[in-house]
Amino acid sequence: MTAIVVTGLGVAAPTGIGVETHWSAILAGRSAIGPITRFDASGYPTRLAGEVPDFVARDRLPGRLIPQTDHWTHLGLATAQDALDDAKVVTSDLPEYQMAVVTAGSSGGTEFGQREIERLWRDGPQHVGAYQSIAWFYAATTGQISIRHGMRGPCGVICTEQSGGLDILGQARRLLRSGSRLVVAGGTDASLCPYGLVAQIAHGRLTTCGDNARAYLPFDADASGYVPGEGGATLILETAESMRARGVDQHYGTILGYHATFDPRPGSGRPPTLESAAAGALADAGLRPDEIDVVFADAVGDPALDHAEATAITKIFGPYGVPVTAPKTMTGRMYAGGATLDVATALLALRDQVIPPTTGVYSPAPRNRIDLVGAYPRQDRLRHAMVLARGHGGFNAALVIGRQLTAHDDQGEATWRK
C-alpha cells in the first residue's frame, strides 16, 4: 500500500502563528482563551473566545485578495503558504494537473457576510460588493488556494464542521491513491463576528462561564460547554515516493488510518457511532488497540456528549486504557479549523515524544473512566496516535498517525522533521 506522509505544516492559532510558536505554548499550558475582541460582546452570553493573534492579513497576502475574501480564507491561504515553504514545495516544479487542494467547510465567511449585508440594509442594493457572491462561500478558499499556486488537479471542500479537519485527510489520501502527487488539506475558521456569534449559540452548546480559567472544560465534573475559537492549521500531503523525488526525505508522520461515520437520527434509540469510526480507522491502519499510544480526544465540554465519546474510547481500549488528551482547552473549539490543527499537534506530539495537557481540568467525573492527561506534559514513547472529531449533526470521524515510515513499507526508511 502506498506510504502517505505529511511534509509541511502551517499553523494559525489562537497560541500563535507558526508551528512551533503554537507547540511552544501548548507545552507550556498557555491558554489563549480570552474576551472577544473583534467585536463588542459585552450583551451576548457568551463573551470569551481564543482569536488568533497579532495576524496582519496585508503583511500575508496580495492587497487585491484582502477586500475580496473573509478573514477565515486569510487564515487558510496564510497556512497554505507556511505549509508549502516548510515541505520545500516548488510548485512550478510539480505538473499542475497533479497537485490538489481540500480544505474543511464549517460556517464560511460569515464576518465579510454581514458586512456586506448590513450594507444592503443600510445604504441598498447597490452598495453590496460584487464578491459577496464568493467570499463567503465555502469552497472559498479551496479556489483561492488551488488560484494562488497553480494546482489544477482535484480541488474540493468538505462540510461536516469538526469533524471536517479529519475528513479531508481521508480525501486527500484518496486523492494521493488515484494519481495526485501532492495535496494541500486545510482547514481553518473565524466566526468571530456577531452574525457567527448568534449561530453558535444557536444550539445551545457554548458555555456562559465568563471565568477564563474554567470556562471549558471537557471531561471536568464542572463542565458547562465549549468556548469558539478561530483559526487552525494546513498540512502537505505526498506520497513517499513523491517525496523522494522532489529530494526530501524527512516528514512529520503517516497517515494510517481513516474512517468516517454518520450518528442515527435522534431518538431513534440507536446509539452514536463514534466508537465504530475509532474501531474503523484502527482496522484501516492494521493496528490494535493497544498500539495506540495517546488520543487526542474531541472533547465538546458538554457532559453527555464528553460521556458518549470517554465510552466509546473506554469500549475500544478499555477503562483507563490508553493516555487522552484535548490541547484544544488553550484555544477553544475551532470548527472546521480544530480537528486539523489536533492532527498538526499530534504529529508534533509524535516528534517530541512528549504528549501536551490538558488545562484547567481538576476534577475530572469518575463515571468516564478515561486516563485524562492534566494540566502538565506528559513524556512517554510514542508510536501511534488517534485524533477523534464529530461534527454538529451527527457526523464522526478517526484518523491514526505513525510517527515514521515503517521498516516494511517498500517505499523504504525515511526520517521525521525535527
Second form
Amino acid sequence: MTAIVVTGLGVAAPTGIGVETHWSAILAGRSAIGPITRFDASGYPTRLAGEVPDFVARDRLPGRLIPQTDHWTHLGLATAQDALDDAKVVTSDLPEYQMAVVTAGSSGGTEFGQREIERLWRDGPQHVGAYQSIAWFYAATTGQISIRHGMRGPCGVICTEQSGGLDILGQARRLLRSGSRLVVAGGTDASLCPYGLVAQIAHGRLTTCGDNARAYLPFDADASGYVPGEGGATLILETAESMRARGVDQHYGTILGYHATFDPRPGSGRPPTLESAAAGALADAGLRPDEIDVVFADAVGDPALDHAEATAITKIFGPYGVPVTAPKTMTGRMYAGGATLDVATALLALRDQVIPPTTGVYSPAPRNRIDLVGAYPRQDRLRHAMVLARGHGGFNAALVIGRQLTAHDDQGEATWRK
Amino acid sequence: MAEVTLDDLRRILRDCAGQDESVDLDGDIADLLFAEIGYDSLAMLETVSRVEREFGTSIPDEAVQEMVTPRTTLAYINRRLAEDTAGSAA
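If the structure you just shared is the form predicted alone, then what does the corresponding form predicted in complex with the partner chain look like?
Complete assembly follows, chain above in first position.
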C-alpha cells in the first residue's frame, strides 16, 4: 500500500505560534504554564493554564470570519493555513472533491457560546447572534476550513477528547486510501473561559496546585492532576504519489500505524485497553516493539491513570524498555489539540534525532517502571515514534510514525507495486 | 421618523459579520450584491436582527430574500419603519 506522508505542519501552542518557535521552546524546556489571563480565574480552584501567547486573530484571519467563529476555530483556521503554506499546496491545482478536512475538538466554541448565553439571560432571545447557530458546535472548524480553502471532499469532525487528535489521522489515512488526494487534519481546543473551565473542573482531574513548576507532573510521586492548555496543530497528509504529483518532495515523515480501542464500562472488572491500542498500532505498522525508539505518553498527571499507562507501556516494551517523554508538561493538557501537537513534535524529533524533555518531573513514582526522559533533551537514533492518547470516557488511540521516505524506500515501493 | 442610512448599514455589517479585506465597504456599494461583498444569508439574518433591536421594528425572516443589495435592503427597512410610524400615528 502506498505510503502516507505528512507534508505540512501548522502549530499554535502555548509554547508558541509556528513550528520552529514551538520546537525550540520545547527543546529548551521552556514551560508555558502560567496564570490564566483570558478571564479573571482568581475565584476558581484551578488558576493555571497553558495559553497560546500573542495570537492576534486580526493579523491571521479574514476579518469577516472573526466575529463569526470562536477562538478555537481561529486557532484551527490559522494552523490550517500555515500547514497548507508549509506543504506548498496550491489548492486551485487540485480537484476540490479530492481535498478533505477532518478536525478533532472536545469542547467546541465554549467562549463564543458563553457570550451568547449571557446575552440570552441578560437581554433576551432577540440578542443572541445568528452565528451562535454555527460557531459553537464541534464541526465548525472543519466547515470553516473547508469553505475557506474550497475543499469539498469528505469532511468530518471526531470528538473523542484527547484521542481525537490521533483519530483524525487514522481517519485521514482511510480517506487517502479511498480516493482523497490531500487531507487537512487538525486538532485544536480552546476552552479557557468560565463556562469551559467549570466543565473541565467537574471531572476532577485538573490540578488545584498554584505553583507553575509543580502543577503538572505526570508519572511523578507528587502528581496532582493536570493543567489545561489551549491550541493545537494541523497536519497535511497525502499519499507519496499525490505529493510527488504536485512536484513536492519535502515532507516530515510517514504515518505507519494506527489503532483505537474503547475501554470496558467502569465496574466491569475488565482492564482498560490502552495496551491493545498500542499493540494494534504496532501490528498495523508491521513493526516489533524494539523498532520503536520513543513513546510520547498521554501523561494525564493522575497517579492511577499514570500507573495504568506506565503498565501498558511496560507490558509491550518491557520495564524501562523504551524512552518515554511528555513534552505536554510545558503546554498543559490540550485535549484534542494535545495529541495532534504531540504528533507534530514527534515528527520534529525524528527529523532532528532528538527526544524532547519532560520538564518538572524530578521524583518519578518508582512503581512506574518506565524510562522517562527528564529535564533535558536526549540525542538518540530515532527510527520510529509512538504517540499515545486517552480520551475522557474510555477512548484510547495509538499512532506510529516513521522518518522521511528515502530514495531506497521509493525503490521498494516501486518494486512492491509491480 | 428614524431612517436607516447606508452608513448605519455599513457599521452594523462590520460589527456583526466582519469585513472582507478585499472589499472597500466605504466605497460605492449600494448596488452590489451582498454575496459580492462577502455577506451570506446568515450575515443578513444577523444584520436584520441588529436593525430590529436598534431601530425598534420587526422584520419577518422571509424579507431577507428581498435584501439582495444595500439599496434594496435600506428601501425595505425604511418602508417598514415608515409603516410603523404611520401605524402608531393612526
